[in-house]
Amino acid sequence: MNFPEHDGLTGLLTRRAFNERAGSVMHSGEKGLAVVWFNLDNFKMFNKRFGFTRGDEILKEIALILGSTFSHDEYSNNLLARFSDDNFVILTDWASVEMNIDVVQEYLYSLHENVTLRLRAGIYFPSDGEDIRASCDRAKLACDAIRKNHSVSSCMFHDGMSRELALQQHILDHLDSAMMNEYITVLYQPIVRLSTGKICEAEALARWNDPERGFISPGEFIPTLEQYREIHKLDIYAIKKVCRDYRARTERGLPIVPVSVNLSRLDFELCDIIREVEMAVMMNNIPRGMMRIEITESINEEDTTVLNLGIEKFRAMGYQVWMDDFGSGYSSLNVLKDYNFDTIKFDMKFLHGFDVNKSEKAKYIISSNLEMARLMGMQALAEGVETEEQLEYLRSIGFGKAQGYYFGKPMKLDEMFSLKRGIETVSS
């Protein structure tokens, strides 16, 4: 089968056409050579803003720009591709690359003054003969790696990048293997109501302790099956792991609390996961209005339409949509204008490093937000709690509930029970 060796929208090099060329030059011996890799920021919200063709018009320009900017070297077999979408692969010389990153950028900036576009790079210098497609992974994770540092518009690989890739393969390859073998765990939060300091609620909350290289931190192992888009499914295996551990308790007439499971926006795209909730509810006999649903604020990243449906599904089914992680972003009002929540989870990470009693900033920002949350419908909830000190804040200014290693870290459910805070019982 012929495969074409250009992408049709830009005209540069697909990806299977660079993968062949530049293997070929590295594998000649050719020494001072660089891999970059580019993306550009927020392009599918550029998209939805001003429409595919003008996305696809911005594409074009930047294929010529990264053309002509670096077919000035005295370098003159530069290959430059379309890998995918909004990114972008170049062969290059290693001696003015990062000069030349600039000029791209600053020419971008010029272009659109009122349009804030971003090329991320990420640079990588292969050793003689090292594979191509190697090295282009390590340009992509210096990429990635400034995603959220607006400071700077390239990166350099370096050896702690090689750990976070071996890690990131490793929690692929094993993704499968780690639920099956119940490496990966589902323990529990308690939630307190403030007025009576009982656990009336539970977060579920996934934990890998893996054979080979001991726990993995959500905050590695989340991301990376987000950015591979497997995280559907971690996020089923913990949903039918929450409904059979309640099963249990309820079988041995044991007293129960509603739980929030998580999902990403990413399971309304990847899977039919409100069949998924609905299936795992329905084999163990658990009412809807004992599970919450949580969705991250990072939700307003990509189009509304499929995850504002979704939502609305399950309010409709009697399940509880929850909002995760209010004000860990810069889109919360936007979240809120789109979307219908029951509860708000606030997050109380801005609050480190500050002493509540004294910085009158941190007090306005919560109990006004807390106020905006009340003026629309929604409960809210603190999480993130570590202090009596916050605590006493929270309840002060009218939280109705909360969360933390104040009141207890994740553990596993029978042992939540155990904690002599008192429970809000619930009939099964």
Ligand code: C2E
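Just so we're clear, the structure is a prediction, and the values are computed from it rather than from any experiment. Numbering follows the first chain given and starts at 1. For clarity, a rigid core is taken as the largest C-alpha set superposing within 1.5 Å between two forms. First, how it differs from the form predicted in complex with the ligand.
- For residue 166, a C-alpha deviation below 2 angstroms is recorded between these two forms after rigid-core alignment.
- Residue displacement note: residue 398 has its CA displaced by under 2 Å between these two forms (rigid core superposed).
- Once you line up the core between these two forms, the Cα of residue 379 stays within less than 2 Å of where it was.
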Contents of the next structure:
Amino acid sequence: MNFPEHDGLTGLLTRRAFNERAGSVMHSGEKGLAVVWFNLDNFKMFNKRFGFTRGDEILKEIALILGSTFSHDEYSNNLLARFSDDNFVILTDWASVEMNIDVVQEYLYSLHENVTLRLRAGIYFPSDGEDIRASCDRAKLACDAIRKNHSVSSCMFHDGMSRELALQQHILDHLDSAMMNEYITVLYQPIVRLSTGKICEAEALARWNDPERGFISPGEFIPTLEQYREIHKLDIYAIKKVCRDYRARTERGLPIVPVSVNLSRLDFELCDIIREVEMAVMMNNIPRGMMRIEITESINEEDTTVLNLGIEKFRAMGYQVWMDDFGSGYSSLNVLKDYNFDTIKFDMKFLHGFDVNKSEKAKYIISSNLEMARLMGMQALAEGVETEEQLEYLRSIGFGKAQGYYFGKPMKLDEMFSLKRGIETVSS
Ligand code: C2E
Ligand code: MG
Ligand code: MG
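Given the form predicted alone, state the structure of the form predicted in complex with the ligand.
Entire complex below, previous chain first.
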């Protein structure tokens, strides 16, 4: 074997060595096995707060706790590995697995009473001779499934997760062909200026209508493409499509409005997204002032420099940059502090269950955030407007623009221009 068998930091097996050894155990026909995938919550944040040295110490400590706890049972063939960062995997005996996980978690809590350290565990019981990599994927899926559920710290794999995994696999396997065959397309949702009631802009939203799977929601394919770092492919495709749709109208001498496109923060790492946007815009003769860039940011990111430089560069070149989904996470206020945006899009959660006569607290929150945006010199746009009542309230407190099903669902670009509401046109 000419690759490192042991991880330099913790001394546990490497992913490759684990896969080889665990693979042969599983193929030998041994029964009653369990694969457990462990991940530490907020490890990135921990490193940021306490430094990498403390981070490394915690990883070593976890390796020791896992090693000592699992070596206590009668089963002596445990295989323990660190796959990457804070991801640990163990192949063990099924009978004592849950009890051992509890022991590990309690021990970790007791050592760090002043910091919340949750070591999440996903459990999978492979059948005879099953593939080790697929078993690890399933254990990981179970582990990911409770990322947002803080009331439990371990979870067993079930078939629903398998469907999710199959969909993820389909998305990753078919992305290229779905773009090539235009199963993925772009629709446009109108944005309305509240002072005139006319459409002043549009947001481009990706749609995937798959011949095998039917409609796949962006809520499914966007997170998958982000997780597997393929999102830039979709975003570049969507930008090119928007530019071509736009050009088709200008070539026919038809009116147009500025269009906003959604970018992932990962695009700034995965490709030269500024160059991609520039090429698409230039090739189709679109003025930069007619394109807006929407970005959702979360504070969990360690390094804000790449994104900040990207935003500033886009703005200096003449593109407006909008902050998407403001208020959807606890991070929003800090994000406003760290970056410069031209417009803030207020997340539709602000309006969820909104009743103008009852929702006093919601009104305070919306109006004070609006005032804050104004003081920072940013424009404000409300997303998710569904009723006349919401619209009137937003208008009364001074929102400039709004978007939502009340004005129109995402539709073909030409269709949007035939809406009765009218367009604040820019002649092509
Ligand atoms: P978003 O950018 O915040 O887009 C708004 C979403 O809210 C859209 O969902 C839209 O259809 C929906 N929506 C608009 N008005 C209403 C309303 O009145 N009520 C309700 N209940 N929903 C409304 P969609 O198209 O499913 O997109 C979801 C998210 O996926 C988008 O959120 C955006 O973050 C992402 N996304 C969509 N297309 C792309 C893309 O091409 N690239 C990237 N990176 N992300 C995209
Ligand atoms: Mg958006
Ligand atoms: Mg949004």
